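Taking the form predicted alone, here's one chain by itself in structure tokens.
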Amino acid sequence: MMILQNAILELADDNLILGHRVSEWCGHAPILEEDLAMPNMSLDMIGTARTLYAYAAHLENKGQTEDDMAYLRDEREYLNCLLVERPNGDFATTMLRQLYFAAFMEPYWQAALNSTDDVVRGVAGKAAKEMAYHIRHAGEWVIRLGDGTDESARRMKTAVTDLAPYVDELFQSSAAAKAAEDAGILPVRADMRAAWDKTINHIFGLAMLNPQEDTFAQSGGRQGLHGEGLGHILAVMQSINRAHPGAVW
């Protein structure tokens, strides 16, 4: 069960950490429409994380809850990929990061509809639709900025360069994920590459962007090796729960 639990935690951590990152734009987005859209995208991912954390706690079978999984683990126990913890940067970086993640997760959840696991299928049914919207929303911004003014195009090209080292980790399967894939519980991560490439190449073509090539691939997130940004995220996100353990509304 521990192997499956870790595979589920990888997915949960990806969604929670990116959901928190996107939520940091609330009240700071460039236009009112985005101040509404971005928290809603954040809630999509946090909702997915909640279900997955509850399932991981059930698999561990030690009386833990989804809150224990989210708030009472230390930095090295988080198994999210490095892409989702990258700083928001400017709006171009945030939108490109969201596009990269959603372009992977949409075909991933579509494939997970054929999982042998009831919980995974249930999560996939909802999450696949949400990720399709995230692709559309983030993709429209990538196009608008990439094919916009000289300044917006410069910022989007910088985002492509800055995020390129963190893309390949999306397609790498840890030992836990590989075991879940072999059992038919989770889709094979590497199999999502063709769909991801198709989505990104289409949007980049409209945005007048070129994918960054020959970039050293950063990894380690699945082994609990993270940048300093994750520690800051967890310090903020976990502060209330750790200061008032067991508190309820």
Contents of the next structure:
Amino acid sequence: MMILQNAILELADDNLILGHRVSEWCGHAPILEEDLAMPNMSLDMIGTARTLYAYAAHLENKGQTEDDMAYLRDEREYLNCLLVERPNGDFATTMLRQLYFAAFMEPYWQAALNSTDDVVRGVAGKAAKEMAYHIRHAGEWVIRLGDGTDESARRMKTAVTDLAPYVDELFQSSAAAKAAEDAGILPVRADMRAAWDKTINHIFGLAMLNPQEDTFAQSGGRQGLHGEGLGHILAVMQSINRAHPGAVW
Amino acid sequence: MYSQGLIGADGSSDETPEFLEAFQKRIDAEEKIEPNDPMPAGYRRTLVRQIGQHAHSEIVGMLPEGNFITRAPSLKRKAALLAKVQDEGGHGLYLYSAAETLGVSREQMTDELLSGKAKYSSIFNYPTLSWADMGAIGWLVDGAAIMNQIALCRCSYGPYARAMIRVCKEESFHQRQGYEIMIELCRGTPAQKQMAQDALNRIWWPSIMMFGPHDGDSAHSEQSMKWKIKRFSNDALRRKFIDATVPQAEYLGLTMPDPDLRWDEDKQSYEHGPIDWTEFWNVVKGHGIMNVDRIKARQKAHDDGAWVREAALAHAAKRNARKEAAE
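Counterpart to the form predicted alone, namely the form predicted together with its partner chain:
Entire complex below, previous chain first.
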């Protein structure tokens, strides 16, 4: 059960941490329409995380809740991939990060519709639709910015370079994920590569962007080995909850 | 969420007495005025100013609550707060659109907000200092705004009145959500209850100031009432709000921060103690603790986003040019 729990926590942490990052934009976006769109995307991901945390807590069977999972684990216990914790940077970086994540998660959740696990299938049904929309939304921005002004094209290229090291980790399965994949509970991560390449190549073509070649790929998130940004996310996110142990909100 | 009771109507007019009389007849007959209808210039100017201020209040109002999105103490509260702040932005979008029907653009209105020419509700110039502020803002600030906005659903200008119907439904949900946060805190640990009391102590007076100056000191209210842009006086709405809110505070077991507050048996209503109007006018004039930071945050979002907006326009132009070339 611990193994499945860790595999579920990886997915939950990815969604919560990226949902948190995107929520940092709320009230500070370039146009009002994006002030509305970004909380929406954030809500999709936090919603997915909540169901998965509740499931992980259920698997542990110690009376824990979704909030215990989110608020009472430290940096080394968080299992998200490195891509989702990357700082927002500028709007180009945020949109590219969202595109990379959604272009992975959409086929992943589609495949998870065939999971042997009821909860995973349930999450997948909703999340696959949401991720298809995120691809469309973020993809359209990547195209606009890549093929917009000289400045926006320059920023988009910088974002491609900056995020390139964090792509490969999406396709790597930890020992926990492999066990869940072997049991037919979760889809095989490496199998999403072709669909991801197809989505990104199509959008990059329209955005006049070239994929980054020859990058050193970073990894470690699934072992709780993160960059320095995650600690600050958790420090902020968990502060009130941890200041009042046992309180109900 | 918005209410300030400060907007005086612009009654100056070049129109003929016959035109003004015919317009007033339509108003008196409770007909809705629509964008293409003839209307006095003062009526148009008053509405542009009022709807613009209302829209700006929604947009600036995203900031104090946005301050707790990343710190919300449970995932359920985080999701609800995000959805709430998103609703406020949505109200802003609605209202800018309603104002645009009167011939002013969102860009113009945004410039006026950033330059300080246009105002927004002073309540947002107070800082949010604890999680309980998320409860108290929903309960009191949205509660006060609803009192004003329910009346605006019957405003004589059609697009504004219709926008207010949906806005009120959402605000009413926010108000109940805020009160529910307060209930949970007041049922909680002593520290949580103390947090709730402290939020009430800080937010109570600013929230009853949201109704604006006393009727006797409220300039030009009469013309707004005559045009049915405004339906009730500042004091009448304030009284209604206090009468509804005091029993809610009692239910929570919280103490109202007004030692002079008392029930008047004859009026069947509460009498409140003196309001510190010096503080109110200080904040209106820009000396609230958050005035400068709020506008700086809006200015920064505007400046940082300029290249994005330029790129979107440039891309649209390129796409159109390609389409034309292909045809």
